[in-house]
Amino acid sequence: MIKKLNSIIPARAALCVALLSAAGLASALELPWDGELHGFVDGRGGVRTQSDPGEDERNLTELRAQLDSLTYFERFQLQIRGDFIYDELADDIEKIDLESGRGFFDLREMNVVFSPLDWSDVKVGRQILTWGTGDLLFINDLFPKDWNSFMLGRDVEYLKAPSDAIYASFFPSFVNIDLVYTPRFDADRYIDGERVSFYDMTGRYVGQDNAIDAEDRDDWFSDDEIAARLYRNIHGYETALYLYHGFWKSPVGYDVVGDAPYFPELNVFGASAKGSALSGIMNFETGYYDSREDRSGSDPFIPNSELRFLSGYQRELAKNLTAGVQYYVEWMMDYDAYADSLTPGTAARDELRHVLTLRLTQMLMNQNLILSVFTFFSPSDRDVYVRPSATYKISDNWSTSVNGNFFFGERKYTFFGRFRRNNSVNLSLRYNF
């Protein structure tokens, strides 16, 4: 382990020098118009804690500078937020791909917000969207995620990928309504093997040499998405109903003719509630995943429909110590048809997949030191994913953190067990302005 950390010291030193220079430049910036400018410069490096012959020994060596500008006009406001990136491990840093986030620039947000009526707001453009009640578990939040960033050890804010959408909110007296229209499908920044390796359901290893390349759904107004949320407060509980019409967010289907993974059609109908109970906060969420291309469940190349359920509870155990627990289950519909459709040698999923999570957070040293650990445990899959982290606030502007990603599993094709070659530790230094 010491040898691996020593291998990134020269790169880390170079990043720190660049970080100091960029920080001085950023702090001197001022907007010449009516608006605000914020951002940060973040240097981050990490190594795998075990051998993975299909991936680099280092999983992160990057410098990231984010600028966030909010400009006010008479009838609307304009937000632009983007990251300038130096990624030593990227194959083609000069080529920008705004959908996947690859390249030296990642446009996180660029949108305008205005109020056409007194009881409505509209946001148009690239934006980060989220709703639902889960903590790192998502049922009705069908907006894109960046799973590569999450598992590589970038800041948790990068779990949310941007959407190119129209977001309209309406506030009549009886209920609040959110409508989101995405004219061209925004997929997850999914795990493809290039930076995070995995085993598929047949036990085949997928890494850099055989990374998957899914069929794009990129036809405007044909490959579109619609999401809706109706919510209001009922007796102190935040309640909501959800609707989604689009596609599975990761390429979980397989096109036999085209010999490539793809994104099957999907509807989701859901509900949630969240409020105070038992000296803490409780939440419930459910969703029915209607797999539109295989409602009989007999096609082995398309996921079955599922019913998903989540419950959670969070409270303060002692001063500056909080705990949160969750129970999550996926219930596969038409399980017998699914089992009959499998080819010999393919591992079968369980009809019910259970997951328990535990988050512990301790704040010390006048809350300047934050220690946290988040654990996923599946008793049905018999696998575990642990995310420890420690963040220290050096000053009002400077902070440093260390975090880890550790996967354990008896079988190499289960949800977390398939990533067991990606255990890693990461160090970061950040300047906020």
Given for the second form:
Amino acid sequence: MIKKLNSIIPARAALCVALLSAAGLASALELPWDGELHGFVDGRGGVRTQSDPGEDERNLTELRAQLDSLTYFERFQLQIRGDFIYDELADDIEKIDLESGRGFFDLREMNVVFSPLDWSDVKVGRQILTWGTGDLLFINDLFPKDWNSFMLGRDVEYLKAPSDAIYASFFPSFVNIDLVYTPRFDADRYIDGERVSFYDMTGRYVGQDNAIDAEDRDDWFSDDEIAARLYRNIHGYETALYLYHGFWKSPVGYDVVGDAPYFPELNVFGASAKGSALSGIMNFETGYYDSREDRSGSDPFIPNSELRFLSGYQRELAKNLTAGVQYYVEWMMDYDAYADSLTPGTAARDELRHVLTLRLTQMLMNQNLILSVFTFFSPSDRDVYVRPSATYKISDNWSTSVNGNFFFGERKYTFFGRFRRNNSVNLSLRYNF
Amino acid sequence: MKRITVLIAAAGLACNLLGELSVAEIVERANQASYYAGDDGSADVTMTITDKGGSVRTREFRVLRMNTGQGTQKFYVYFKKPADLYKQVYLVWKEVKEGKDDSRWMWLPALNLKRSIAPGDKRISFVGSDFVYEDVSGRSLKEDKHELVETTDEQYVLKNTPVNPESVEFASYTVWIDKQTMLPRKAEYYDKSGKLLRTVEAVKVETIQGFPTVIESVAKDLNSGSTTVNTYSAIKYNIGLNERIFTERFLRRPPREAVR
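Given the form predicted on its own above, what does the protein look like in the form predicted together with its partner chain?
In what comes next, the whole complex appears, and the chain from above leads the way.
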């Protein structure tokens, strides 16, 4: 393994170094165009802290160089941001797949922003999209997530996967309106067993050798997604209504005929509010997940509809120490129909899945050392996911971090417990320019 | 009513001519001169932080400020350097009413995320420098008892004692205010035993568009041995900012006024 590493690294590393020096040069000199060029080089290595029968012992060995350019034109701005990656653990690194982010190049953003009207902005192209009020819990944010990056321990920015979409915002005086049209479904970069293993509801282990391969949803304009948000400030509270028409973002359905997981149809209707209360910030969010292909709840291969709710509160506990707590619940509709339809040998989910989270962040040494821990705890599933991290800013350009991902659970098949083979720690070194 | 106003103005003018401003007037005018010049304004700030060991960190950002009535203000701070803060925006809606907290947000462009900052200690460091949040947006005048301890030909010297001493790291601070410009030129913060903890000094002042303006200030933390120098350039007042700049729309798409 080491030998292989040695033979491959020089070529790719040379590429990265070349990129870096080009970028460094460009940023040091006056750019020949009206714009800005920035980025970073991030090296990261991680190991599993327990054995996993179907995955590599190391879970991260990568070097990535991100280039971020912003160019101003008279009527619009052009942004291009992409990562060149050398990933020792990836197969077929030469094959670039911009949808899944596989290969040696991951295009994060490539979009133009313009204002067709004084009260409207439009962003067209590849972009990162986020909305909603939860902290690492998402109800109405149905934009693609990269759960592999999240659990492997890449920087948290990689939790958000890019969307290829048209994002139109309108700002009449009484309300703000956001409309997002994604002409071809952008799935989550979901956990498939390739890099992160798991146990399914039957207790079966899924790893590299039996990684799941979902049916594609890639027909232009028919496998499309619409997301909308209406928001406004009411007496200091940020309130919003949401609508989503598309598909479950991970392949949670099972196509019996095609014998493969797939992305069933989904609508979501939701609302949120956020504002200051009790010397802190409070937020509420809810969403009704209308599982369009199984409204009766009797199909065991398609998830039932659900009502989801979260509430959060964050405040400063002491100087440079903040805490955030959240309560989150998923309430499965038509639970009896679900329970009746289960095939023998499949574990049943609970009707209500409760999750509590706690985030603690401590800044030390003139805010150059940041210690944080984020914990998910489900009292109903009796499982835990802990994410400790320490980041130190060595200088304006250099930073280093240590991160961990730890899963505990009484049972193998629960939401976090099923990742019990993926406990890991990693170390990163980053140069920003 | 009108007559009363005129009377008060005349009285105020008379006091001023005699050099006999009341303490309340001095702190109010100093506050106006420091934080409220013009209807709005913008400036480029370079912050150089040098720690005890001599290592240097720099931050560069543009500040847009707008007075939004009754003492409230909005701030839009667009970071250009260092690279890990590039394109991040710090947005503040400052409140002055008692019991009302400022609203603060951070825009994280890589995540496309508007993160609310919990209201909290305004005495913590602003982006790792020796300036604290209150130095940037102003400390409420109601937070301290003010006492005129000396009047020289050029300056008023005020001793300020916090009403709620547990809320701050100092026991008192002394401010030297220029009579002519009403700008505070120096502040010294002391602990309970009278030991000097921290100093903030306006080392260069220029008049820009008729407003006396600090163009270089220095903060020193005597405990840590760290020093921060702020230099201000491209200062402009009354630029006609639109209040809508201070909203989510312009976090997602930074306005021309912030980036160019």
